[in-house]
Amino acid sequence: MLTSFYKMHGLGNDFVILDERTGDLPLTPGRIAALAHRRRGIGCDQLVTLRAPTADGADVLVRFFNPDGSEAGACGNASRCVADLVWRCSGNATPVLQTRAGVLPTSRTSDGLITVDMGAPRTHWQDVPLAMAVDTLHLPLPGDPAAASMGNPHATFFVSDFGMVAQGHALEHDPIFPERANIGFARMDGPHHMRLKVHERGAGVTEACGSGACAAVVNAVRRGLAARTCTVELDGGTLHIVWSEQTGHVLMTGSATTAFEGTVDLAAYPS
């Protein structure tokens, strides 16, 4: 039986979007990792899944999976995929998802841009979460970096150049971090803009990582060097995001496009 599935992507970030909604899908880590091989699969940084929402408010319960299986608790450039996926198949603009991370509301601006509302960075140790009682804001690691989650376990390196980022794959299986991280490496170029490149858990170095992009401008702000509303740019384009002072939730605001569709015969891969 062929599975009907969405090609996507936010900012070059992308994704393999599988709906089960009606019914679920014979879908296992190593069926998901097969999925997602470049080579001998669609190919993909996360699988993401869509169900019907058991929480009140919500319109979709959605699962973020990584390329290697595991499962993940955010990922803010799928969530602006799925918000406009759902808004072009149902015409509902503003879908709120519900996530492991929790409700996220969306909404589509004027020019066809999407904003998650990805709610409020976590930021101490034990809900980043970290293997010991440390100041998130100063890890004990090479590079001083800074912690927080959106959802998933965030690092933040602040740098004056990308020459750390090689370096990512090693930090993201720190024994610090017992769930491993994703690893975000940030250039301050004023309060106001930062560059910015992640290595996702499980995936590597992505072209944009939108819950990193949250969890690098937290970062920043908490050490003093950004504003709390900033411009990220990434290798795949930029973001916009604010840390609200009144609510205390991260907006991140950028595009989702749909690269294909297709079809895919799942007993054909390993599970």
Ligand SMILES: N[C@H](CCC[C@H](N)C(=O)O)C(=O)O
The other form holds:
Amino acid sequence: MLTSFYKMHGLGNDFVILDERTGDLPLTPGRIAALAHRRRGIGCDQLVTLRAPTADGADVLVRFFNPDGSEAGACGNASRCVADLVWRCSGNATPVLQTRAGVLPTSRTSDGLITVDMGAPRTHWQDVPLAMAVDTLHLPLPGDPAAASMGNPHATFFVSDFGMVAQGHALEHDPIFPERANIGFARMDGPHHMRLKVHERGAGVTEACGSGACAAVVNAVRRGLAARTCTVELDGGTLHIVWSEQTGHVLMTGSATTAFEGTVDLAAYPS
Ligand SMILES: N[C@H](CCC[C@H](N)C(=O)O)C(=O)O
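Moving on from the form predicted alone, please list the structure of the form predicted together with this ligand.
Below, the chain from earlier opens the complete complex, with every other chain and molecule after it.
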């Protein structure tokens, strides 16, 4: 049986999107890993599934899976892609996404970019989560990172160069992060401009990480390093982040691009 999929990306952070609204697909962590494999599968940084929503006011339920088969509570770049896909398929320019991180409103700008209301960051140590009660603004690790949750765990190191990126895998697995963590390396180029690279949990270094950009700006604002409106330059392009003083929510704006559509025989992949 062939299953249709969309291949999309946000700034080079790429996704296989599968629609389960017309029926459950036989997805397992092993099959997700096989589909995500760059040589043996379709290849992606995250596999995304769409289902009928269960929350009031939501248009679609979205789940995000890493190439190691683990599930992520949030994914900013994929959220923009899903918003774009729903708009193209239904004409709804403001779809509301139900995710494990909450119910996220989206909208389109006049120049075709997409804004996702990523919700309020959480900065209590138990919410990141961290293994022990520490100040999330200064984790007891070399390099003095800060931590925050955007529905998934992030640590941000403020750096002057990117030599530390190679330590991303070891940091992801540091015992201070009981659910592992996405590790960001941010260089501030003034209060309104940040250069960011992210080692993603379960995926490795990606060209862009939307939730990582949100968390990095939140942590930079908390450190007094950034303004609440900040442009984040990632390897794959630019995101505009606003941490609203009024609502406490983080608004992320950027592009969403369809690479191709295809069909795949899921049963041909090991489960
Ligand atoms: N690429 C995503 C984040 C995926 C996060 C995932 N690696 C996790 O385990 O939390 C983004 O644009 O926000």
